Every structure is written in structure tokens, then in C-alpha cells.
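Heads up, the chain below is alone and in the form predicted alone; it's given as C-alpha cells.
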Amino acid sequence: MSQAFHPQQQLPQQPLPVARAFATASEVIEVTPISDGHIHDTYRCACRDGALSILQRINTAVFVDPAAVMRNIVIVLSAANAGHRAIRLPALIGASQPDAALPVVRRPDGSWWRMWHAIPGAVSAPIPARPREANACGRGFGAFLAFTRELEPKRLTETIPRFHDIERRLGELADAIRLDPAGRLSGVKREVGLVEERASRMTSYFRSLGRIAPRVTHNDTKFNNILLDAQSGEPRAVIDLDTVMAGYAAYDFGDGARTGAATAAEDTGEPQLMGLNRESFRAYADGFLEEASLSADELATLPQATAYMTFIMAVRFLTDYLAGDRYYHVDDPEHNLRRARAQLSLVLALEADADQIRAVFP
């Protein structure tokens, strides 16, 4: 989680006394920052015993509510922990000193915590994927789907409202046009406009999901949310999971081909490059729809789904870029802006590729 160029939160001074008040089976001799990712502060923690453990501050302006975060975490665990699954999820450190019934620290500064066991011998697979680890991150996704397909929705707390709901996140653009807030209008009337010529199908696409109910569901499902075996490339853990609750099959598929079967990194500087590995997109579907047993309605949505996430996203980046880099970790000013073109470029590649995708599924 990219942490050099950031405005909305102060980073930590001393990760490491936050670290050793988890109740880990020996002491916490290093903590190492991790820049991977778009909002939390992350790090590795090495034990005095030679144990990792991944530390974890929760961005509270993202996630207002924290303990919504937690206790939905600590259901899915927990249904987890009493069936079989394909698919391990990662497991949490409790506090030392435990001062309420979720497994956080909590500061006096107001900041929560919280600490993962890691999963040795586990990578994550390389952005953009061949089609062999993209195979094996479809089945990883398509077996959570498959492992939470019981868990009553309602359960769970939304921990993001409207999370991927196109309708707000058009709305958001058209106040940050409006305002102008960062003074950085001028320089994406293109951008603005392929949004605008996209806004009515895209709003039409995601009603549609409406008629289907919802599922639980992982809501971010990048390629690097998915750990496989450093040996076999066989899938592992599914992590991150702030942002299980209700959803539809199509988020989770869309969002793991955006990121997976890309030409391009979700924010190369070089936006003509990105476009579809149909290689790797076939690969991903075929193990996505191997494990995740959906019904056919949802399979009806898959087709649209990678354009759909691909949109949404360039939407959110778009977002915020003129809002002044309030939401994603951002390495310099323009970063937001490179994301944004990247997935717009890939929206264009999907589009030209769209024969082809309804061609995978069934």
C-alpha cells in the first residue's frame, strides 16, 4: 500500500509497540512496511521465533465504521472455520490485552488495528497473469464464491454502501466536475467524455443485476487478493476481505479479470498497451466458473461484468484524481490520472474484444 504521496492520513511513527500488543506466540523483533495496495497501512512483522505476521492499520476514512469491518471478518472466519472448503482464509492474531469481543488494538489516537497470521510458502500471482495462475485465481475466487454461497447476506453489514453501485459513483464524478476542488478539470476532458458517452449502458447493465438475488460476496477480488502456492501455483488464500458482504457474481468475476487478464498494470503509464489477454481471460473464466457453481442468471451477467468493473473503477480513479487524491494511496499527484486512463483504455479494449468474451461462457 503505496504510502509515499498520500494526504488523508498521518502515518505511523511506531508500528512496533502497536505490533507487540498482539498476542503473538513469541516477541515482535521487526516490523517492515509493505507498499503493496490502495488503503491501508500494512506491514510484515518478524517474531522473535522466526513467525511472520502481517499488522494492519484500518484506513477509518474509508472504513467509517471499523468494528462493522471486524465483525463481519470474524463471521466469515468463522463460518469458514466450521466446513470444507477449496480455499483457505487468512486467520486473525487476537490483543494481548483484549479490551472488547473483536481481535483489534485499538490507540489512544483513535486508530485500529489488527494482525494476520501469514500464510507461509504463499505468493501472489504476477499482474498481469499468465494464463496458468490466471486459471488458478479463477478457481481461488470461484471457491470463495462457492464456500460462502450459505452465508445469509443480511448477516453481514455493508461495509461500503453502494459499494459498486454505478449510480453513485457517477453521481461522485459529477460533483467533482462541479467543484473542481483540485483545479485539475481542464486536463481530462477526454477522459470526462468517454465516461459520459458510456454512463447510460453501463447505469443500464448494473440495474439488470437487480433482478438477481444477492450473494455474499468479496467485492475486491484483484489478482493480488489471492495467494497461491509458491511450489505447486495451486491456490491458497483468499485475502482482504473488508468488503464481504452482499453483492452479485459478476463484481467478483469482473474485478479478478480486470486485474488478471490485462495486458497492462491497472495504472501503467502507458495506456496504449493495455488491452485483453484473451488467453489469460479464458483460462480465468474457465477456472472461476469450475468452482463457483453459479446459477443461470448470474452466468447471463458474466459477459458484461470485466467492462462493468473495468468502468466503475475508471470512474473511481477519475473521482479521485479531481477531488484531490482523497481515497487511494497515491505514489505523486498524477497517479490517480494514469490509473483512470489505463482502465478507460481497457473499457475500449473490451468493447472491441466483446464477441470474443461472450464466446467463453456457456
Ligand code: GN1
Given for the second form:
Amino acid sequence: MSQAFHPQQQLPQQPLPVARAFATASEVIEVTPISDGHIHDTYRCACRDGALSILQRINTAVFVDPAAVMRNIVIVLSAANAGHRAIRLPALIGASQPDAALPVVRRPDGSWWRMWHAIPGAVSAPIPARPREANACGRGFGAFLAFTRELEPKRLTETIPRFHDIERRLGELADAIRLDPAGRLSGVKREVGLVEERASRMTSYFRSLGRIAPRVTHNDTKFNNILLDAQSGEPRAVIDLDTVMAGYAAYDFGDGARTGAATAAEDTGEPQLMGLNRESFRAYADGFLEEASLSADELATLPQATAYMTFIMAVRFLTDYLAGDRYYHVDDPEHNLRRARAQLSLVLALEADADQIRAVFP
Ligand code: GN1
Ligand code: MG
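Shown: the form predicted alone; wanted: the form predicted in complex with the named molecule:
First the chain shown before, then all remaining chains and molecules of the complex.
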């Protein structure tokens, strides 16, 4: 186990009593941890009537204004209930004794918890994905953008400021390099060099996005944030609404392709196996464009979007590695380094495939 610092872990909480403070139709009888996400603590809850729900302790070190996160989600869900959507969103279960306007349970130790209905028969897509799953993923995230089109981005709070702004992320990397708080810099000279060589190009790309009107985007379109129907493989639901806020279509397109058209997992220990599955990429892009109906200006940003999102994740993982694993959950002390290396391998592969990528777009 790593010695990573996770502020939440200092205050162990029993999830079962918290789960029972939500208004489930019948009593929660079993709570099991799920280790999928990198941010929150997540549990699957089984109820006496057989229903399943998902309990999450919100990571308030990452989301310092959890009320704003929940307000954003409530706005997005009520817009979803109002209609025009081809994609389902998960539904929240409120507290049985709501102490506030928000569907959360707050504990005296300062922790914030929320609960979702599980979506029966829906599964996350495997990684690496086959073209068919990549296409479903593209359609699902594309449909999400089509649905949020009507939502005014100013209604949502920017819960993590400058989330996909590479200038912010490069600044944080520079701080980590200067301070080297965990004494890990000497082992990552090559990775730092790869980042530095690309920094100004990525910054120009980011600045060019500023010429487009922001819209409401999901901002965390990792492949496992879409659920597919276990039988038909059709996109069923888009989950993880924490970072839904103003952004650009390029963010959602790029992060979905980063994870859904890659040949290996985000944290593969064999970065030489990481690359672009061209067939999955084409299938993903076709699905996304079929549903999203983007403007010509937005379309023009997509060929570089996957490399941009992959690069920003490389920078963030490398920064967290240098910082001593303070942000992402890690399985071991090398985990963030594996993630950073795998993402950098993918950046190199995307550069090598730039012509083929460009040819996918109209
Ligand atoms: C985090 O919540 P999760 O695990 O889907 C992160 C994303 C990264 C992702 C990398 C709030 O996403 O930005 O792309 O890890 N979320 C936050 O796997 O930082
Ligand atoms: Mg997330």
C-alpha cells in the first residue's frame, strides 16, 4: 500500500449508518466498496427488497464546494427531466431527513454523502474497447452534448476552476518540479522533457479554444463514465456528473477518445502497448458526430482534441506523482508514474497518427 495522503482517510466513517440515512424504498442491508473512480469513496448498497444503489462520500479536498457540485447536478438532472434527450442520466436518492435543500447527508465530521439509484442491466464498457463499443460510447457522449445544448453555461458553477486549462496544469507541474516535495524528480527527467517539448503547442491550442462560445460539457468523459446495455451494447446512461460545467466540445470528444480508442488501460505498466486503435477511433468519432451536431468551429477543434486531453492528463498524473500522490487515489507509489507514462506514450502515438486522425473528420 502506498503512503499517499488522503485527507478523507484520516476520518474513517462507517458507510452503513450513512447509507441508512437516505430514503431508499427498503432498508440497506449490505454496503460494499467499489474501487473504480480516482476521486470519491464509492460503495454499492444492497437493499432488503433487492434494489441496488450507489453511495458516495464526496471528496471535499478535490471539490472544495460540494454544495455547488450538488446544485449543478440538480440543475442538469432537472433539465434532463424536461425532455429532449437520447441518453439517460442517473437519479439521486434524497436523504430521509433532509437538513437542507440538497439531496445529501452531511455528517458532524464534515463529510458529505450522496446516493444514486443503480441502473440495472447497464455495465461500463471494457478497456481496450472494440469498435462497436467505441461507437456506442461516442454516441452516448455525443448525445449528452446534444442534451446540454439548451442549458445556459452561466447557470452552472465552475466547481474546479480552470479544470482543463493547460496553463494552470503546467504551472502546477512547474511548482512540483521546483519544490520536488517527494524527492521523485530525478526519476522523471525524460517525462518532464516530453512535456516541455509540447507545452507551447498545447498552450496555443488551448488559447485557440477561447475563440469559441463555451457550452455545458461533461468534462470527465472517461470510457467507464458511460454505461452500456448489458444485452444490446447500446449506450444506456452517462454517469459521473461532478464536473458538468462550462467547457468546449473538444474536451468531451478528446477524453472519450483518450480512453475509448486506446489500445491499453490508462495505467498500463507496459506503455509500449499503449497506442491508438484506429478502427475504434473512427467508430467513436462517427458515433459522437452523429449525435452531437457541432458547429463548424467546434468541428475544427476535434482533430487535436484527443492529443490535448491525453497531454493534460499526463501532466496532471506527473504532477501528482511529483507531489507525492495527494490528489488521485493510488494503488501503489508508482501508480501515478505508470499513468503519466502511459498517457505520454499515447500522446506520441497520436502524433504519429495525426494524418489518419485528421482524415476521420469531414
Ligand atoms: C478523475 O472521477 P474520475 O475517476 O472519473 C479526474 C478526471 C481524470 C480521471 C483520470 C475531478 O476522474 O479529470 O480525467 O480521473 N476527475 C477529477 O482517470 O479530477
Ligand atoms: Mg469523476
